[in-house]
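Next up: a single chain in structure tokens, the form predicted alone.
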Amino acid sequence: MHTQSSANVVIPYYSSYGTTHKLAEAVQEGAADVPGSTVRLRRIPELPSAEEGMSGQDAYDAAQDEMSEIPRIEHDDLRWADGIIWGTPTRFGNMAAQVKQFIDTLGGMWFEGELEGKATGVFVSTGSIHGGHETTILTSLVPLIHLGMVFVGVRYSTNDQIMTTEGIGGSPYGPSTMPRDESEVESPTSDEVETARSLGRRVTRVAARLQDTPEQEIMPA
């Protein structure tokens, strides 16, 4: 049992080449900034059919080796958590199949209402500035709302960088980034990292408040 005004947060993410993994670490840092929080970083595993033949196989293999020590996400991690922050690369404007496949295993938890009332958020990585930064988060909301979770975005007032006209990821829906292997700009950028930390802090604080206030008091019958 955690104490009042604290929150358990799990960050399940899938990453092919390590970009989403870097953003996940920033989200973890932000969540850990909140006093009383306990944070777990968890890896959504690769699909067996996709483990070979990825484009850029060497880079893919190196990224998977780097993440291999991170525990795989389990249903019990979601039961333990008060807040769940999902990370995914975009696939044609949607979450990656690896993430959707894991969510598709949650039918029993949906039936029992085990995820209802938990705070949630989404962060993404894309292949380009127009690759689905916003649509991936918005389309990811559909199964999360079916599961009864409470979505948390990123406030403009604490993230001035999402007002920029430069090619920087991030929106009021959540943090995002893109690979920049052919430039001197680090990926994620410092602005993108700060947006990710902000989401981690905000979901954690909302999760703690939801634990302090029973759902029947939030939503009258």
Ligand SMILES: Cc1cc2nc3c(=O)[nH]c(=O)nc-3n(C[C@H](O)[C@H](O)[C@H](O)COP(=O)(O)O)c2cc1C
Given for the second form:
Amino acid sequence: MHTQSSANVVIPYYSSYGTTHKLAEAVQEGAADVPGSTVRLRRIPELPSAEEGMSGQDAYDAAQDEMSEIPRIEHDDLRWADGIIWGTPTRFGNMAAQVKQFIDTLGGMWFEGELEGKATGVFVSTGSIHGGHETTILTSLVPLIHLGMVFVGVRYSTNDQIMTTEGIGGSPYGPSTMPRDESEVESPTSDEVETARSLGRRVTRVAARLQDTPEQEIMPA
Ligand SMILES: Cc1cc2nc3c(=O)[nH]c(=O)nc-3n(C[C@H](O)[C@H](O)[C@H](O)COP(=O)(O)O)c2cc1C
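Return the form predicted together with the named molecule of this protein as a structure block, the form predicted alone having already been given.
Let us now look at the entire complex, which starts with that chain.
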């Protein structure tokens, strides 16, 4: 019989205005729900060129201030983790440059195969409902596959939110939300939070299982 093993999970994310940050907290709650898990929330650092001249500088400064207590991601967080759940705002249908820049520092770990077989997933904040929720997750997959990670999406069969015809985020590829600054609706909505928690739980469980039976045993080279 399978006994529940523990999993270490890290959630590296970048957020300019705080929306992705809120979704990251929901993913963190879901991962922490799994007995035996240890979860780290980690901030991907800003690019020096982006610190000044953001549109909405006041909102940006307030969000950065709020997140200043969250430790910055280090390569050792990734080594420690059995599961890695990435968060990013959408930038022209893709991940933010800040996240890509951090991933581009992983050449040494890629060369040594250090991230191979770790469970992974992606969550996003996108400016509008048709602005790239799904493309951002799918295009983010490309480097994660190069790094040899095992991608985990969100369950279709038990996740009612994914069947929505309302303007809310969440797809089979992963959780998502939108900034709703002009709206009375808070971001993320309770449905979006639930999808984010479910990804946190699912990646953590897969990471624990992969630890019990390393990928090399399931899929030998
Ligand atoms: C350079 C740039 C490109 C963006 N591209 C898109 C886009 O392709 N589609 C979209 O819906 N929103 C786009 N947005 C809006 C962001 O996705 C939005 O600001 C983000 O979801 C807010 O997340 P945050 O609060 O975590 O920073 C873009 C924003 C910037 C600054």
